[in-house]
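In structure tokens, one chain follows: the form predicted alone.
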Amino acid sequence: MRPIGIITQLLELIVALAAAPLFVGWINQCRAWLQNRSAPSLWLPYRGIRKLFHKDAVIAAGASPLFRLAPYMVFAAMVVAAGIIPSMGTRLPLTQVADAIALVGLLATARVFMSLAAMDIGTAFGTLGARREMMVGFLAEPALLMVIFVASLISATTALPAITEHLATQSLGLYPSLAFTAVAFLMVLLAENARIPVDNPATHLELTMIHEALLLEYSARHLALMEWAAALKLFNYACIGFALFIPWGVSTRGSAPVTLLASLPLLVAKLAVAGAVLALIETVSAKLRVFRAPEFLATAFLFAVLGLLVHLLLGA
């Protein structure tokens, strides 16, 4: 294992641990301006994250082993899925043993964790959550496989890295099946990530709630590393968008050591303009009602498959 290869793996897991809350700081910033609010602070997220890790956690009485249990373990299946993604360089041990359907399996095992802990305790909004976040995952993993499906045959590779390193290597051109699995793409994201139209992760509605529902029986350093983990699937979602769609700038195999310093500044750009499109994407929607977001999961499964018939009719 070339010393490279670990430093690139140690600097994207370094690099996403810290920006993944500055992240989402990003676009409840782009978010307040475009609604002509005063903005909240780019670190408050930061600043919550450390005052829960000071607070004493409350548990109810009757919850098990697996409700403790679960924080740790959706937080160290977002750490392990950031270092699959390459979202600086493409030389990465980690990837040698896990692919991109690999990495979908760790965002399922999240969730699978995470409805089962709000279901522990036996609160009927904790339930309600759960089972709606098992129906959006149900929808949402089928598309995002055929997105990744797509871009595998035009790579003929199931590793994201080397997916990402033969589109950057690629001149550049327009593939239409990659259009359609773009917009597949970002409407798996929204959903995926809670965010508005599919749910609204400012909501203090509990009838309403999706995600938040899950979280409201914990509390101090638990919720701090639900809060943590749920930072870091919305940038290990962006990095997956990256690393398909907008490959350009990443270290690649071939390039110079000193390009992994480079492709950072790089990375900041895509996410700066990645929080902003998704703040304007959450201005300009309204949030469906949560027996329409099947119809808005199917939509995006359907433009995955036209980019799959696309690229397998007309090779493009």
Partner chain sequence: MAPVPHSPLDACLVLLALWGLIGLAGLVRPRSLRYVGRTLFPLGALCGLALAAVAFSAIGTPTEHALLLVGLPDLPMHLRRDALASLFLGLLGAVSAGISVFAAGYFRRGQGTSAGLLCLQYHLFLASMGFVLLADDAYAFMVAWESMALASYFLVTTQHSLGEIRRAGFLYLLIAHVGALAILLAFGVMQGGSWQFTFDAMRAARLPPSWAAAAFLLALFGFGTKAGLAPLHVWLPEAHPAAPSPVSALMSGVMLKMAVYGMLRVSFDLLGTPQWWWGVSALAVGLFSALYGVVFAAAQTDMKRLLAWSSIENVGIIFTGVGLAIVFHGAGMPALAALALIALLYHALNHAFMKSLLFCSTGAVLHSTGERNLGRLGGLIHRMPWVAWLSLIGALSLAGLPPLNGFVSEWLLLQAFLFAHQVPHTFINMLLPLGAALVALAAALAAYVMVKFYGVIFLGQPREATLLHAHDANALERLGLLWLAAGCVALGLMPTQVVGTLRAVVRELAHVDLPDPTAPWWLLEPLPGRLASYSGLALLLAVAAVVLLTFLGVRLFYHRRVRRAAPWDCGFARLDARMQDTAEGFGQPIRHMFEPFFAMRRELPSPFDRAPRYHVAIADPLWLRLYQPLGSLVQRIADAFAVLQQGRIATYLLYSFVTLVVLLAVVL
Given for the second form:
Amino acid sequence: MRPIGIITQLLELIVALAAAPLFVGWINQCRAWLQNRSAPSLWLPYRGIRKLFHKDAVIAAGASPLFRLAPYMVFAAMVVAAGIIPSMGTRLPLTQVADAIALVGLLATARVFMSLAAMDIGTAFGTLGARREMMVGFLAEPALLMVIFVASLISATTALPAITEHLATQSLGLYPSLAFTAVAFLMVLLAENARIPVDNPATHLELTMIHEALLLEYSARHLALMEWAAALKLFNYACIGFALFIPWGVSTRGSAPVTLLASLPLLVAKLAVAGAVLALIETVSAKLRVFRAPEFLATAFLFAVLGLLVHLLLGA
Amino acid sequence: MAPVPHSPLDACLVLLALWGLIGLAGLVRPRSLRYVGRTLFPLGALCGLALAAVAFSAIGTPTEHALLLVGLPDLPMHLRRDALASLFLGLLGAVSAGISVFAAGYFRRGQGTSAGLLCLQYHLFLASMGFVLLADDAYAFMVAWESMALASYFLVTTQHSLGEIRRAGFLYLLIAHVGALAILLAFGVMQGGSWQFTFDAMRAARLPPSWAAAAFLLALFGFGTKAGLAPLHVWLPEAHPAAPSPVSALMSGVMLKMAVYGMLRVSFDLLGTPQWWWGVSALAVGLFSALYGVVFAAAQTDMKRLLAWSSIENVGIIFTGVGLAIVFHGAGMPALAALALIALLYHALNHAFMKSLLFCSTGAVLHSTGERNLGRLGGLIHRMPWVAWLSLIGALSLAGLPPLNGFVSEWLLLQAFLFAHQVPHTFINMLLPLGAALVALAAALAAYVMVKFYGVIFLGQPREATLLHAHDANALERLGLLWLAAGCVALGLMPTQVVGTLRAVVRELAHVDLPDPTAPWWLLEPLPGRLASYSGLALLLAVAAVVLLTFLGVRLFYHRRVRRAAPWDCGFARLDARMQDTAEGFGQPIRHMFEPFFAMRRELPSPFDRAPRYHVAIADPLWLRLYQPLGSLVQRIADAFAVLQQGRIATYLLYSFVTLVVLLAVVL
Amino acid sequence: MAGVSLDLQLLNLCAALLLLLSFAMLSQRRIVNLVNLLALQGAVLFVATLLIAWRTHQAHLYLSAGLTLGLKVLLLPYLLHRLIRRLQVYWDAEPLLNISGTMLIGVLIVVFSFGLAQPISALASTATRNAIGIAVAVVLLSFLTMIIRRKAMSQVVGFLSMENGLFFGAMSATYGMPMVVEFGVALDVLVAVLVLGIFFFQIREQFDSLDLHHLESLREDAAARRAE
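Next up, the form predicted in complex with its partner chain, please; the one we just looked at was the form predicted alone.
Complete assembly follows, chain above in first position.
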């Protein structure tokens, strides 16, 4: 393990932990601007997390240890996932341990723990949230896997850094199959991160919520970890998108270590654009009925499968 | 005392015979629970452990033959122990050790068949499975196969006083025999005109491709019935729940794998080089079963039935692997064929451990609550922490989550699918990605099913007042569960070692191999140069390290008090257990989305009902559309033949006379 | 992908986009969006035609590209939008099959047409031969769109999209049809839309709706005939 690998790894983890709430703040800000509201501060998510950490935790009487373990597990899964995705450099020692399929598995583990924790108290909303989360998950997960498969087929590997390097370093190639998968990926991203067509992050309206229903019983430090994990999840998904579809500017294996420093402002720029685009999508689209969500996700899944077929036919 | 055996094969035979003796010993004091439960079953478990040790260490040693001079004169039983047999013997021993220990604590008084008889059936079942694996001629194989079916039939009908269970057992017996008939026919085809029914003769026989294909399809049908592939699965969701839980565990965990073994033996060993299109048929059936099984599992409300359907899914995944391996083998891609074979063998091992674990834990739940219906369970994690936490391992494994074992085999299978695009047949090339998509979908649905299973049984509030008095499993039961859970964890964390063992099996079976690994011992990298690697151990350590650091950080900087209060639930004050999702409720999205799959009958209350009642019943459309018409057809034919039955001796004699005359006329 | 020229890559991208748009049409419930997607499909077709014209230096293909732009991107969508406004049909009724099921059939259709096109592609000498499968798929998917819709309006859109697929297929197999044929087809399409527009008004006058299941009552009923 070379020192540059360890440096890249640590830097990525720190950037992910620090930037994730900021990214959420940025999206909220953009959305407020687009909707003609006065925008909240960029730092609001941080303040929220800080405030939550300083509070006394209230836990439901019937909670089992699983309930208290889950926030840590979810948070840890997201942190490790952030360490696997090459957002700045591809020299990540951790990516040997888990390839793209394992990354999807890791995200699924987080989801399962979150759903189990929501069922643990035995409230009406908790189980409702768990059911809906798993419903979204069981369609989004294979769709994400198919998206990754297309990129893997193009670069003949399932290791994310190798995929990114392959896509970033060759002469300009247009992959029609990636057009399909990009659409599919965007849909998965919106669904998995409880964004608007599937869920509304800004509401606690009982009958429509998914993600918030899972967190209803959490408070204080547990809630802070969960919120932070949710922000990390969004950040991770954005970085998976960058790694697959706009991989340029990442510090690759052959390049000088200095490029790592250059990749940071580029990542910030990518995140800024991605955040603005997400805010735009959320502003112009309406939330779907819950019954329509499977249809939305099935479409994403089939788009990804089509991407695979197109790749096989066109060889691109 | 048996003489010290010289070879692994002899040792295996001695151990199998010991199982038989233990079974017979049960008849000495059949009513004594202490004698049977606390002495004989643990002894059986020890035999299992020894068998596992002998068999696993024998993988890679040269093949051995033996001749057993029992049975009909001039028809000795040929036995043979090779790497494939050793692997499955090891599986049988290791898994049955856990189940036997659990069973030792499980069986109680007053359950139909007496304890001693049960012990006999149980151990005969184990021994016959062992002989299936060792048989080297069709005769020995069929004898062992049939005794396995019979022993398990008697075990399924342990509580024979219940009509429902007798019916399930009969259905099982019927379908098992239809399958056995197909296997017998397959052997008949494979002897290739030599009329020698030893497996060696079958290996030597050069079958024309059409006959080989016929043999393969017959074997697929025959072993498919035993494995529970859809549409031959109907007995499985009936028989598995009907049996006592350790028996369900044994049937689901081990007996289904015997069918996998048979399939591998026939398609790779006896038939020589399989054609690639055979693989497509196995692939199609496997994928269909995987999806069909998991969708139905999501809709079940009975916990054992749910697990039975999930077994259909897993067998489907295993057969998908068989199909994939055959396709690769036929297309001349040895490394990928080896990868697919390893993936399926790995999954067979995994499924044996995790499904046995979950079936045993449903047994513990059943004993302590008397309920199998998910709608009347809940909150058991507080009353039965041992069972709950060990089941969590099983549930997470079965959901295919890293770093546990279910994930590893799925990962290997997906890797095999991913590099499948070089198959030189265009249509297959196009269809394989769809297969990968279906496997991914089935795996994700399995996670849904497991959240439902675990969440409804162990989490939430108890749905019935009686659950408050539930008690945890006893020491022996805990030990059995612990062993099975440890198997799940070990298989998940040490994939490199397992794959190394499986490589030896695959090398001997199909003469294909993976390239030698270049990665360190903790890193699984099946195809070096592909840059695809995974390490469950390191992943676990990474996650654990972050959990620990986070926990310490939170504790150090922000630790505040924890207060217990009533649940918040958006401020709703009169929360009770009935407001949680029931099993029906949790399965609702699946029922909604996969509606065409189900034959559903729903009773919806009208808004004016005084006592509103919602009822939904799910039936298997294959049963309604395939089996029932078939059944009534058989009935009609039988009715037509009933005309012959006159009840008068003279008529019957006339029949015999006419038959004789016709035969004479034909022959002469 | 390396070693393949940029214009061919762009063409492949166009082919994929056509397929993507066909699927988008399959999953769209709003008729206005359906028409917009059709226009977009026309635009992609226009770009593809331009690319092929540039690649093969065939002057008549430029003309054909211009025709595509004028007719399929501008005129027809305009006419359809006007029709929608005047007939007040913005939404299609619930399709005959749910969207996911339709998409699944769509994927199978794609596999089928890719397999079907394989021998044709092997025969064709054009650089774009890989796209033939996509063209076949677009045609069949448009057919599917027409089958599962209830409103006449969506069926017209499906019909036009099918024409797009045929056009693209001809282009990728043989670099376009002869100019006369192309003109003829273009004229046919235009006339078809005009005629169907008139037809719609008649249907609506008759039944107060554009839902095609009303037409089912038009079939000759044996019993009714006997009664006469």
